[in-house]
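Presented as structure tokens, the chain that follows is alone, the form predicted alone.
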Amino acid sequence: MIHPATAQDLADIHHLISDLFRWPQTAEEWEPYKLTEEQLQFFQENGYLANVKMLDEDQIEVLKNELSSLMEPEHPGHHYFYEFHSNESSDPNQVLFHALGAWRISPGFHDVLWNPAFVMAASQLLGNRAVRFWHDQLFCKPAQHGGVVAWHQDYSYWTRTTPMAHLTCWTGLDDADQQNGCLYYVPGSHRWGLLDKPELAGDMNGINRYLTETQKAQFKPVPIELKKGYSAFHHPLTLHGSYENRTSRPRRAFVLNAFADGVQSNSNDILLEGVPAIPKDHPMEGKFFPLLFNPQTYQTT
């Protein structure tokens, strides 16, 4: 085994480092990346875009691949991770792996931060705006035993950072159904404000005491069935979740999280574990918070 010290910190580099990928050049071969209009207008309206293809069945592959050494806790690269946890749920029968930090330690999730469709629909849902880089994050149900997600909204994990112009992005490497724990998204919720966060491999029931009387009447969430390689983007304040797997099957994704170049540091302390604090009111940026997509360096607006 590679001693972990040798282990080189893929954060370093603000490129593709494989062939998984390839960047545009020109805004012509930018344009087969763009969202319609009326997927922009139903974000605007709904808080979430579902169902954008974002990887061929090779990118999978390869990425399934990079996802199974990943999750052993003596990967060489193991110290780079934000968090780890091998089952985020107190309940040994309810399993959800969660870590954050994969874009450090191995090429395919480093280079997925530089799909030009990712960062095209990221500009164009943040406003036709540059995109940063905030963090990633993997999701693990396994078949039979596959934990909830509880009920919240990304933001109210963020106040570290303003003003609010987050985005989520969501890509399965499974399948993923109502059976095996697929998102659901409560459309609007992005216009309730911040409601308070929950312990996020929780109850699931444990939302209703954030929510007004109102909202519980209009919380009528829709599930997001998605094939693998498919995409669903998210407003920082939609109420979303996820169930229980308990079929044969896993469900496996990743997500990236990203903000509007200019976001700032609200907090003095370190935002995330192992990453120098940047001081209150700083802008994010630097080694840890790249630039992912400028448009107007392609004119694509």
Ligand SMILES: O=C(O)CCC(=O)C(=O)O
Given for the second form:
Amino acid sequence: MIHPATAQDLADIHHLISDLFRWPQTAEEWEPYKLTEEQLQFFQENGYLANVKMLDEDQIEVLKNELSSLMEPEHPGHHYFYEFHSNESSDPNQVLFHALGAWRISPGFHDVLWNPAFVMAASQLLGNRAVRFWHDQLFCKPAQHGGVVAWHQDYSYWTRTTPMAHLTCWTGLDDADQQNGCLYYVPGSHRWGLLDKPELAGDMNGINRYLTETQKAQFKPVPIELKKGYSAFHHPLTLHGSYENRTSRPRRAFVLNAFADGVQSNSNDILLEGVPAIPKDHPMEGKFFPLLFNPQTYQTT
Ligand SMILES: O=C(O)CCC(=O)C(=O)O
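The block above covers the form predicted alone; next, return the form predicted together with the ligand.
Next comes the full complex, and the chain you just saw is listed first.
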């Protein structure tokens, strides 16, 4: 067995390290990864964009294998996780695995940050700005008793970074549908302003405490059923959540959270567990917050 101290911190490496993806070399090679005007407009209007192809079958298999070993608390790189909850559900009869920091530990989850399909779409959805990594998340609902993710806006957990120029990309490693706990979005809720933050794996009805009567009337969630390997992007204020998984199929997913280059720390406290603090009003950068893509140069720096 590898001693924990010998596992390499992949956060030191800010480029692809496996052959899972290939970084395009010319402007022409980047073209196939670009979102269309219609997709960009849909995002502006609704606060989300679904069905963006991110991974092929082979890439999904590699990530699923890495995931099953990462879920073991004995994994030699376990100490690199910023957060690790074997079960974050507040309901003892349900299980929601949730962990932040996989990118530091295994090559596939490291390299998904530099997936050309992700960085190009993220840059466009951020207004053609350079994309910087914030953090990743694993969300896994086991078969039969998978737990809920309460309705929330991502930025309600992120006010320690400012201004709000953030973006989330959710990618399924299993087909996700209404039966096994797919994501739901509330179209247009990105224009509702910042709401209070709920307990993440708490109660689906908790949202009623935070909404005005007008918002309650406009609360019309849509299920985001996705084939594995496809992604959904959302705005940091878009309300989203997901219900239980009672099927015989797992629902595993990973999430990449990014922001436009230039976002600053809004706190002198540590921003992620195990990461040195970035003083308030200083730019988010350095080892833990790599620049992933600059649309001016098509490079990472
Ligand atoms: O995977 C889920 O059900 C929740 C994901 C989520 O909250 C997010 O992508 O921000």
